[in-house]
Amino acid sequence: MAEKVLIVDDEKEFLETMAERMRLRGMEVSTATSPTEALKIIEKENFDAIILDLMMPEMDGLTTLSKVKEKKADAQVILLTGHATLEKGIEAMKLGAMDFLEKPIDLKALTDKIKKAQARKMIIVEKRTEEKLKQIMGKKYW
């Protein structure tokens, strides 16, 4: 099953290059050039991983991460930055980021992170489904 990924970055050339390289690896990739656009897409679709730039003019990646988590608590978000600091990395992890990586990114490393994100999301969905089944079976309406 192809990994479904959303890449959010205001640098259009970087965004298009990353999307093309990930599609060549068999991933289903959507893109957004702004956090506002990304949040609209996230309301309508689910993704295995959301790749989010830390520094964007409209809204920074940490604020966007918080808004993503409000909408989809289980979202697996990987922050990318060319301006990494320990403080930002810690803050990102506290807000629920799956990982915090520096640009330029090694595509193999990012691909591995996306596959881990997909696996984590599948485990969450399975647990949620099991809980629902237990609740249904516990009611004994039949």
The other form holds:
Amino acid sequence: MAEKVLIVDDEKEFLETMAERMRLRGMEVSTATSPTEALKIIEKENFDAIILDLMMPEMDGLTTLSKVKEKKADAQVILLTGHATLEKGIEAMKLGAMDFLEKPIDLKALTDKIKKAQARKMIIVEKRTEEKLKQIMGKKYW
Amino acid sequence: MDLKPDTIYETGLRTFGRISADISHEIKNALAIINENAGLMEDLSALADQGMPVEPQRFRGLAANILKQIGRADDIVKKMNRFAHSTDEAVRQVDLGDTAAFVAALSGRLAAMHRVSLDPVPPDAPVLLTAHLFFLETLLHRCLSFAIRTTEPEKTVRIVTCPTEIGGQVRLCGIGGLPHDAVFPGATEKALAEMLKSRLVTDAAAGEIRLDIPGDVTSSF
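Compare with the form predicted alone: the form predicted together with the partner chain:
Every chain and every other molecule in the complex is listed next, the one we just looked at coming first.
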């Protein structure tokens, strides 16, 4: 199954080129150049992984991350940044980011993280389905 | 002013760090785009090796993107180099209009983050002063940072430089939402202005911050 990915970055050229490379690797890629646009897309669609730039106009990456998590608690977010600091990395992980990568990125490493994100998402969905089934089974009197 | 010189030097160091961090971030962004374009070239070459036709135009476009980003990175590094050399001498001859435009360029990333445009308006002729360049840049950067943070998104802050009887003036105009109470300049900016023998005032009604600098640092108001 193709990994469904959303990339959010205000550097349009970076965004488009990276999206094309990921599509060449068989992924289904959507893009957004601003946090507002990304949040609108996330409301309508589900993604296996969301790749989010940490420094953007309008809203910084950490605020965007919190809002993404508010909308979709199980979203697997990988943060990208131009200047990674340990403090920001720790803050991002506390807010529920799956991982934290520094630009320029190694696409192979990112692809591996996306595959891991997809697997984690599937486990979460499976667990949730299992819990729902248990609840239904518990309520029924056969 | 009761601020110790150490505090002023610490402010200078902090500004130097802030600007350096912004510059390194910009370079990283340019490198990231170069990395993706080179990577895409590699991907397309691999596909071409497997028999998939790839238009030569595609490679030309990617090479052009790389060259553009190299130019961008080179420009950023030149700015970084110029800024680093600001600390070479304490007091020197300074072109005020050029310095104000340069500080605006250094503040470009902060402005972009706040979606504010900066428009430096140079004087008709160079306004030459004898001043402490690094601390003048530090003070102008602090003024611009405040102006950028105070102004609403999509608005423009004009940086107007002109000669005066005593030396030169830099006006930051079009600052929206300037508070009427004395928030700016703060103690640090006042100390810097005093060190530069300059006068720094905020005119909330006009939406302006004005910095008057003497022609020679040894003179005073």
